[in-house]
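The form predicted alone is given below as one chain in structure tokens.
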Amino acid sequence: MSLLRLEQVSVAYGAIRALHGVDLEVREGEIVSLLGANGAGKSTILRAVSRMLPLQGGDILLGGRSVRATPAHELVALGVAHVPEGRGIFPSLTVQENLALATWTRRERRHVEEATRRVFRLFPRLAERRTQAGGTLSGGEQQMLAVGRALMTGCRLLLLDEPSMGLSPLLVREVFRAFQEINAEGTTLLLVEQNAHMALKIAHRGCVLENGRIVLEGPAAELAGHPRVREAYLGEAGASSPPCPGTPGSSR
């Protein structure tokens, strides 16, 4: 079942077109990874989905309903949470206070308590530091806090923008393990990630963007084996070859 669908989505920053008629589907229960060089349009897709950017053309459907005109704060109540690049936590507030700020759409106290227990189970370090100011946490702990805060909304679609940036390999594995557990518990993930190895390892499907267009897409395992992906994103030698199954049009 389709949870999120982008239909011919175009986005521009002033006179600069960032997305050119992008079609993308994320099915309920999936992890979908977006790969591409800096400036390819990956983060722009997340900002368009979370309604932080206006569309120049096309439409975005959430559960079959158009959200093109839906304000960002209303989208949270519909089950979409966005963890931006840079984390965006409140440094002067404690871990517990950061988490509590995300519960404004949840009316029943028991739901808030259940969400808090879930976050502390996924990220035990946050439980140990619940009274510590967010700004005093390590980079990895701040990333855990940003993800935990998003989960406090009770989201069904979690948008993740470069979650491994600045983290040690050990912390990257820990955070990505949590993503798999979050997904196994029923949350759908749309992941933008420069670490293509980890992104494709946990994803069900993947897409490669170049210059605001999807040029390759398919099952993550097949995409990881594609010579073009191996050479450009996995650091392996490989010659160009035909597009992966499911690639729209040609590979340019």
The other form holds:
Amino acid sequence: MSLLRLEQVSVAYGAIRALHGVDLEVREGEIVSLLGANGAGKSTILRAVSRMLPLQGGDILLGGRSVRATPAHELVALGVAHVPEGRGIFPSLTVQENLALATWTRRERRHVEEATRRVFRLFPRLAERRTQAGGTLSGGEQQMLAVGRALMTGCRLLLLDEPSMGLSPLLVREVFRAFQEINAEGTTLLLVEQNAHMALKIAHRGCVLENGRIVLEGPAAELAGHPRVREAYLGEAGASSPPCPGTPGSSR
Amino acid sequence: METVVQQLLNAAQLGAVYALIALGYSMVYGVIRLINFAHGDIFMVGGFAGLLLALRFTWMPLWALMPLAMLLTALLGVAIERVAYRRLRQAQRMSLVITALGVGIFLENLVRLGVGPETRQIPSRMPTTPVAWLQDALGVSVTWDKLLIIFVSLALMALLWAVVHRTLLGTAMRAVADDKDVVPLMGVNLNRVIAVTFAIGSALAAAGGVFFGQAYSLDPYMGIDLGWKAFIAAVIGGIGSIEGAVLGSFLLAGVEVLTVAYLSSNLKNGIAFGLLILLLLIWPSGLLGRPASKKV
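Next up, the form predicted together with its partner chain. The previous block was the form predicted alone.
Below is the whole assembly, all chains and molecules, this chain first.
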């Protein structure tokens, strides 16, 4: 069953069009990875879904219901959590406060306790750092906190924007293992990644974006074998040039 | 010795009023990075709300009158944010600052038109008898109203501290100060948190206004002078910091009162503003403020 559906979604930053009529479907229980170069519009898709950006055209359906007019904070109550690019930790709040704030829409004691246990089980390091200010954590710990915080909302759909950015290969593996576990526990993941290897390894399906359009999509294993993906994103087969150098840095 | 204690208590009373105003500057700056130049006038309106309530309901005790004045002023603060500031949140800083100045002038003239330009005093609802045990212990004559003003103000500040540091709402307010773009992703209604911040800041200013109207006097332009003083206090303490606003307020009031008592009342403002310049030269982000370094 489709949990999230984008229909002909267009988004612009001022006069610059970032997405041109994107269609995308994410089914319940899936991990879907979005691949593409810088500025291809991957982050923009996530920001459009979490309603941080207004739509210029098209519609976004969550469980069949349009959320086009839903403000960002209400989307959280509908089960969508977004881990933004750069993690978005509140630096002056402690780890515990960062986690607690995400229970704003779900304050029942049972949910808070269960979610806290789950987050500390997935990321034991956060439990050790409980009373430490978010800004004093290492990059990897901050990423864990950002993901843990998203889980505290009790989300059905988790949007992850470049979770591997700035992490050591070891930490990347640790974080991605947690993603698989989160998914196995029933949460649907929509993942934006530069690290195409890891992204396709854990995903069920993948999409490739170029210049604000989806140019390829299919099962992750198939995409990983596709010559175009192998050349452009997996760095194989004598990759000569990046796929779309025309739009530098327009993803933010 | 007696006079020193006496002067320190005077300073504490004035400092308490400064602090009640300074907290609003600091809190609003914390959440939307706006120096709300209308805040001194919100304090003034709060004082007049107390005056009008006291004149109209002569039977009403202070413990009912003050919360009512605080509530009315809180609504005013929320209305100002909603009508004048919200739609400018994404605009240039300067537009917002000019708007705040305009709102201040509007409030001054509104009160002058409605109540008149005269200096007024709120008929005292607090016991003005001397505190016997203080007289016996230290030999200083202090009236109950002064002591009450100091302690009720401190209690309000303690309450605010508890809200900011011990409740989820307070956590949200601090989160807005850290990174307001991420706050909606936590399911928190950003507009509501900002509105609550204005409400609390305005209510505290109103408490200061009611106290000031009893201890000293009210006039439609008092918010300018006192607003600047409280703003200075907030900056000295480190704007955005609650503890800083309180510390800065008592420090500034202490300097002012002692200058008047032992040097000259003409030097009062010169020394107060001089202190601001000096302190900011040494601590550019205030005594307890966070250094304005950009995080990478």
